[in-house]
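Just one chain follows, in the form predicted on its own, and it is written as structure tokens.
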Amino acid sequence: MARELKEILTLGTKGSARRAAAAHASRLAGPLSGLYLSQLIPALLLVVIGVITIWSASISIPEANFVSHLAGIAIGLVAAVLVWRYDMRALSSMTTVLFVLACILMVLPRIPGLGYEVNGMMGWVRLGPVRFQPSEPSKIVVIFLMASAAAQYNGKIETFRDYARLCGTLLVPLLLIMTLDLGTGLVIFFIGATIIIVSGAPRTWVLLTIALIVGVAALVIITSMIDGLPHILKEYQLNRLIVFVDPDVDPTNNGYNLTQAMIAVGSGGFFGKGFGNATQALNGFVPEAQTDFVFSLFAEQFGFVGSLVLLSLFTWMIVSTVLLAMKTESMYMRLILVGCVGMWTFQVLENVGMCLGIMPITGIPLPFVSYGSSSMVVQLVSVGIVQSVWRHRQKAA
């Protein structure tokens, strides 16, 4: 009898221990259950890499204000948490409001007393002591706008009229921003085009649209090169496209920038020169090494291996977001994720490709790495958007 009582007590003790362990594990998992770690971890690691890179830049480049960079990260993290807690479905029926907001952001730099130039580009707004680029938050607004407009077709656009309406929704803010910032315009175009394609646009219509865009782009470039015809492209924009084909055409300006960026990347070798030893980028040979050409700065310090790690983190983050989109039942939420993927993918390909000489020179920052508070806040908000989709994924679609 005593032995049986002892076994019962032992089993009870073990059962209590197991229940206590399960409860403890549940409490530990609770705070993390609302986080999509597969996307969050690489994003935060990219932020850390950006901090290290801008820290090295701040040693020699006065424009790379390290404190300002950290402040941008802090603001971005707070904004990301707020977005994470918010259910994005509340915006799914606000297409008109989002369209108006996108257009307002595009024209803000043109308002006298608000807009001003930085490095010859009229794309900044000053509100008291605060200055920012409205084109950056416009990327997020366009993601919501196009997702809202396209989600109503439930993954299949059946009439050309609906397809044309979607393209027109994108075209208006796109034309407004292209007159100010060609680089951001390309990002917004890629975001919108990706969402339209994934929303069920027939392949024939998409191919015809691409052919039309190529034709219009070629016409714009040709007319901008001939005296007496309307020059839609600004001179510096045209020069950037020309030196992509032949850097020697403009050896003292854009051609020089491209050549020096490529030299910096190549000089990093396999393992790089080490932190703070980027002799090309940090000694003034590579212009805007903390922003547009930040990949050259990073590659020179950390070499092929470091660059491979950097690109692997971007791939991890993008693929994990795609996988989440494939599992998301709500078409609106799925298209939001597609928009974020489009934004990251194009910016990474363009910024890295520009430094390697395989893409034209544009002022597109490298997500999470380039110096610039406006860009950093927007990129961290995009992380919050993905986390919000994950957190609210079990609610009704």
Second form
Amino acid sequence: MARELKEILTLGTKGSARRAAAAHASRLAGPLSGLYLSQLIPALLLVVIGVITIWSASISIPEANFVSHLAGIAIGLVAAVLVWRYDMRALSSMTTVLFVLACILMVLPRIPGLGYEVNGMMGWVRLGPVRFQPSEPSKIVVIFLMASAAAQYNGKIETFRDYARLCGTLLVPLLLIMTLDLGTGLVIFFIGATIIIVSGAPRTWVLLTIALIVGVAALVIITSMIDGLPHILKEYQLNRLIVFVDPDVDPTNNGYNLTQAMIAVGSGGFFGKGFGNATQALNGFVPEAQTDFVFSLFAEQFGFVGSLVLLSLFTWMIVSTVLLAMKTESMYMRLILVGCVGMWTFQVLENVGMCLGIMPITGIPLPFVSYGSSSMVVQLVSVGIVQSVWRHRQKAA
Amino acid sequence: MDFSIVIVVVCLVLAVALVVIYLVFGRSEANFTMDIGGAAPKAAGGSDSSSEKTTSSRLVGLLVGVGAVFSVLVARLWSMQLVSSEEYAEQAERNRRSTIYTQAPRGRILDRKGREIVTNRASLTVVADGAVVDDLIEVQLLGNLIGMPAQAVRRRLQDTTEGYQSPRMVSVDVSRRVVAFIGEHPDVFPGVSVQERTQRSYPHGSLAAHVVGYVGTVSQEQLEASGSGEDGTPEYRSGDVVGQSGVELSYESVLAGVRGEQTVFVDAHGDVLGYSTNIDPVPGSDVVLTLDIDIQAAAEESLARIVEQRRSAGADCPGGSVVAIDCTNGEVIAMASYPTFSPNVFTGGIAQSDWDVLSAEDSHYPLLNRAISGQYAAGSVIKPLTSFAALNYGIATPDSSWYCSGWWSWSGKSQGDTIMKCWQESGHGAIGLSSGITYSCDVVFYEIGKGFYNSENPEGMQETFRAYGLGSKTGIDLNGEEAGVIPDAAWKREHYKALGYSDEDSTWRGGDNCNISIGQGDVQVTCLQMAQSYCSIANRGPAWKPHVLKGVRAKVGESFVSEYRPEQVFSVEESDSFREVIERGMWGVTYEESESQASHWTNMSISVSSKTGTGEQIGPGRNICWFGCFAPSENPKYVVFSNVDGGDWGATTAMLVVRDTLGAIYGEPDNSDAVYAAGD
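The form predicted on its own done, now the form predicted in complex with its partner chain:
Starting with the chain above, the whole complex follows.
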């Protein structure tokens, strides 16, 4: 352990000389060899972008506490280092434990005395002085759970029983969280679906499942719109869907929020209005500009150029993770990487797409950028996971 | 809510079941996988070792999916931040800017000598931040202090017509006690302050109320018409106080000024973050009228006294009017209508009870300016015009003579024909045209009417009346003027047919000619029209457009930035020999018709030419009494005209009003108390 610590501390000082070493020996070749820089650098740059953005938010949004944001990053970095050092293969046979853990996390906010509401949103848990959203760590738990459940088929799911069991493993925590927090539920669904599909589920079954999901979703929406039938979607959720289709229906609440967020993005123009000049996002027209609508805040200040940089960094990070997955031989490790890719891709799509009016409004943070310690820690841990896969890749063979 | 608990319970049961499956069959699961691996060949196609291939190709698919997601996002960003950026930027600007409006003080309205008729006074106004509305206790306390229901205070606080960031007006004209209390207890009334604002003020009360008019909150129609630039009025905002009648309306664009606009930057809650451009309000310009408040006051007082005398005598006397015009340029020196009103009741919004009184029938419509809007039968005051018509069309000559026996019929026979009486039933005997005017002999004019009917120019009278401006508006710079009616054959046919009369009853007859020759029948004129026609007689031709505006004052000093340029609207050519006949007749009315009448005029240093009139109004069944004159007779300067609806004789009502008005002009009050017994 001491040697590894030394490796971190001497980062970059004597790396280049041994760069030419053979691939299988790369871990020994230099201090940087334990780090997958293609994923680490864009991730850290995104954190820097987040720091700048939240700094601007802290000017006029009292809820955005800059120090607390930095504290979240610090905790997250420590956690990431710990994860990086840990060889996760130990978790590959712990499907049952992970499943129970996932279910517990999902049910935690419903336990009286523990769960409480923030801004009318359920899903928070208070343990002594610590307040967090268990839905955030549950994303990581689900990545491990689904990876360990799917890896045992070794890339080939051939019976419907196996496919159904995988789906069932995903469905239970999914339904538990969806009734509480639709946004996180969607993230978990995408993580699970990406892992199941990549792990080799037959195409026809996947297509049938998608058709089934679409049907059920349509049924849920329709019953929620008709009086007398059970309203599974809450009223605000239904409203968000309606304003997504037509923002003018409700220009004072959800439709207003969406319209204002889009004005913020569009008025940013090519170069943006400059740091701290977000007249829309920083003067209260865009709600939750430090969390759910953080992209509006960023895009208004830094314009198309800044947005392009932001999206490029995400692309860089995600593509390098997929490339790492391709090179990783262990199915379990590979699926873990795939789970992270699914999580990031969907969260970026949803958070950015929502501000651009091409996705319905949900409360999903933008990874590495949004204000909120739970999310920041979990995202940095996911970086640690990717780095750990890189670091322990030889053993995976 | 219940439903989601059901889902949770079902999920938990499922979870337990799955855990049991994992624990019980967990091991065999792994073996099972092994078995499948061993039995691989049973799969068709032989692509058995493709597990690595499958996941790799799926990873490529994943890359494609990720690429698609980011391409969509970038494409959308492109369209929003580059293509439509300006629209969004415009909306963002609209969001962050807000405007606070300040009402500009209206210009004053002055008389011809620069004395104030309408001005502005400082009014102590309680204003409050919009946020005060959330403090129920403060609203209640404020209501108690001012003496307003809390609900009314709340409604005022929610009124954002002056801009969202403007302080809301709670109450105008509050007492010193309220001001002092608010000043001493700032802790009780946070956000509440007292401002000095301006309100319309009328130092002479209701003086010239019909001319100056009144102001009120802008109406929906005015709002919609404003800003189109058609009538030159400024663009209004809801809640603006604008002219609603009289000079306040006619010269609104001059009086209104330009409201101040302070642009501020605001956040989503409407809180001011910073200040941008500021345009100070431009006060309205002062308007100088042609009225003289001394003469106006004398005219109003006299008119009111005469009408009230008639009313206290038990007569049905709804009202009257008087107009004094400088016939050399059309300036209106005085214009009064009775009953009148106080424009003051309109400041700060008129109370419903006041409005009900002003618009009730039994208060005789005080808002109506009878001088320009009251249409009545002309009666004998039209006879000078009839005389001109007769002379021009050869129906009579200066030397013509008729015989008045006190009655008249078309055929001259007393049997089998409609008998029409002269007002003096004893008859005037042999009488010429000039005396016919002086003594107002109806028979003379019946003959003229008959003469026209039988002549080649059966409508010559109407043409003359129209040439003198009757039947059309004078074009005075006040709203609500009526055109009156000069009936002819075509008019009668159309009008009577529309009322449902038969063809026969709608045909023009000789009797109609006789009626209009003495200003009766369907003739309808306004006091101002008659005054204008007498201006033409007095000027020997030209008539100027009557007007009340003398000029608009410069912001500084007493000079005019623009002055009303008198406009000649018509000029009637008459031969001098004809004019002498009519002028002689009208001079005679003043000094020869009756001794009592003359006694009111011989006490003046100037000579006056005039005509009395008493028209019968068929509908209401009461007389409309007229008197019009020009003075001095030799070199006329003023035309004064008056009518009293419901008087007994012209000489007992309208003439006295005219005498008092002319007396005020020349500083020679009427000291005759002779009462005219019976005469016209």
